[in-house]
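One chain follows as structure tokens, the form predicted on its own.
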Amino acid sequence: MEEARLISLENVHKQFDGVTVLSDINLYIRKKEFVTLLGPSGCGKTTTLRIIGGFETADSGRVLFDGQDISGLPPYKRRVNTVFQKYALFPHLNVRDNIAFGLKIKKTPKDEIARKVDKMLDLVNLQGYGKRSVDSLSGGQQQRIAIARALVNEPEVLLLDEPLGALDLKLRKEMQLELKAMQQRLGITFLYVTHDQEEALTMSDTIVVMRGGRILQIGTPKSIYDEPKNAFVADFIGESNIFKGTMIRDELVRFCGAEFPCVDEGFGEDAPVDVVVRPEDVLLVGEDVGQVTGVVKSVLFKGVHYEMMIDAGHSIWKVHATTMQPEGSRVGLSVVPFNIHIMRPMQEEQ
């Protein structure tokens, strides 16, 4: 709904260099929503969320904020709060005046900060370190420092660029959950930052799919994973056998030698397509009833699955399953007509 829209860029372009980093950004990003930026490095995610942040001004365009331009608004006057990969906190504060250093400079009543800081020790959970020195703490409790003195100010959204990139993988799959959670509980904005599609599939509500300085495509994680708009989103968002493919005519394609039914209808009779078909959607059958047939290449065990290779002559198919086949065994391969996704080629969208 139009009046839930919080932040509008409108025809936002930017270079650097006379090289096009961003073309014609146009985004909008809801109240209490948590948005996430998300393709490869380059593709112009950070520089988005820098230009949000008034780090960056567009070349042309507008920032709307509220439905009031911001483009010429300096960081500090933007209702909006930023926490970067690198933390920056001050080694020579502790913890508490850590948070506490905006409402300081913003010379906020003693006693209030001192309330507002409990409050932020407590919704990251590190209660009782206040007085510690940053540098006594881990990697992950430097992270919440950093999120608390962003969100000691109330900010109305709160930018995060790629803040979990310097945590390993356990801590950074528990800090997945935790800044979700702490989102939900305070019902501000997030927009997030991060080139991880597993990271974006987990805490978003809406995804946007970056590269070369465009918008791909905006939807929520399950829609951008069953409905990817072309091969580059499909093979960035999760794992994908991605075929050439031809539609014969509506809700039949012709892809790996053999014909599939499938429900895709629009695309013309005769017509060349990418066709995707996730890998746990291939069905491991009997030669004789197979769609497609080929020998197992190789087998992986995955921990929830196994990932089967299988050449099936001029197609290699990557499989999905919780039983396997061993290498060298001859298997049909099926889908059912749901799980095949049809896609115009990429060079008809770009």
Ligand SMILES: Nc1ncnc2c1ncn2[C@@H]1O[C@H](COP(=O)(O)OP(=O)(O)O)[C@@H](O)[C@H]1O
Contents of the next structure:
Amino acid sequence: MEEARLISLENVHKQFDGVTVLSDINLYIRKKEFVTLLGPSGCGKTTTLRIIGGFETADSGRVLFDGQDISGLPPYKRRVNTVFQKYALFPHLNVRDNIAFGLKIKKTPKDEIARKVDKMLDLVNLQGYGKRSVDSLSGGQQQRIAIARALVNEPEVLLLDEPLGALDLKLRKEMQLELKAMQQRLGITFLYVTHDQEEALTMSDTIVVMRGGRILQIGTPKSIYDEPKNAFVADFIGESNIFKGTMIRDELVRFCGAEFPCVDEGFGEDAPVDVVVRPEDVLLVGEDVGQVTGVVKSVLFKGVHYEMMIDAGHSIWKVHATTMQPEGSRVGLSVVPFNIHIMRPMQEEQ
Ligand SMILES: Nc1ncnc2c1ncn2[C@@H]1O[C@H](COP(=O)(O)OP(=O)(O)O)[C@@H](O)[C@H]1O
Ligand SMILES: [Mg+2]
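Here we have the form predicted on its own; I need the corresponding form predicted in complex with this ligand.
Every chain and every other molecule in the complex is listed next, the one we just looked at coming first.
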């Protein structure tokens, strides 16, 4: 529905020094949605965010906010706030004054500032820290202050550029959940940037997968995981076995020296394809009944499952299973038709 679109990018292009960094970016963000731009370093995530925030202008294309073209508006006139990757807090100000900063600039009355800052300290679980100097706090606490400092301005949209990148894994996981909860409680629209696929899968309503300045796929975490559009997305969004194959005809594909029934149609006959099989979808079976056979090259316990690398002659298969086969043993491998994903081969350079 058109009305539900809060932010739209239409045909956005951007070059730096003659090099294209964003190419034909089209996407929209609905009110209260948690949208994540996901892709490897250098794919244009930050540039996209900066164009929405008004820190950068597109060479062509439009940025719409609530249906209005805001391409010409400076950052402070946009109803968005940004939390940057390097969340420079003011070291000479205490926690309270860091959070209050934006309100003071706007000449908000003192009692209102006090009330709003208290509310923010509550929200980010830092009650009682108001008078502390920011240097005395941990990375996670400082990050919460950076988020409080942005949220106190009551933006309709919060742009977050890898805000948890500097935190260690455990804290990052905690903050992911906290941020998501906060977003839902406040009903704010989040546009989040990360190169961490797990983070994107846990937090987002919608994921935008980018590569080389282009959008490859937009969808829910589940749809992107289950139905990746090409081998790059499949690989980036989770672990995958990717094989070159040939579609013999509808519902029959050849790869790794064997023919596999599958459910895909419409690729033509004798057509080159990419075949993607998730490690958790490979079944370890008896050598005599496997569709292909191989030798276990390595076994790694990963906490919940074992990860085994199987050498099947001309291919290596990564297999995740809750029971393991010892190194050196011969095994059969099998995949049910539904778990074989056929994709058109990717062009290497776009
Ligand atoms: N101000 C700039 N001047 C020149 N090149 C830039 C500038 N900002 C970004 N780039 C280039 O644009 C590309 C995309 O960068 P960026 O949007 O920061 O990617 P990401 O955030 O996905 O890592 C990169 O190749 C980067 O080097
Ligand atoms: Mg970036």
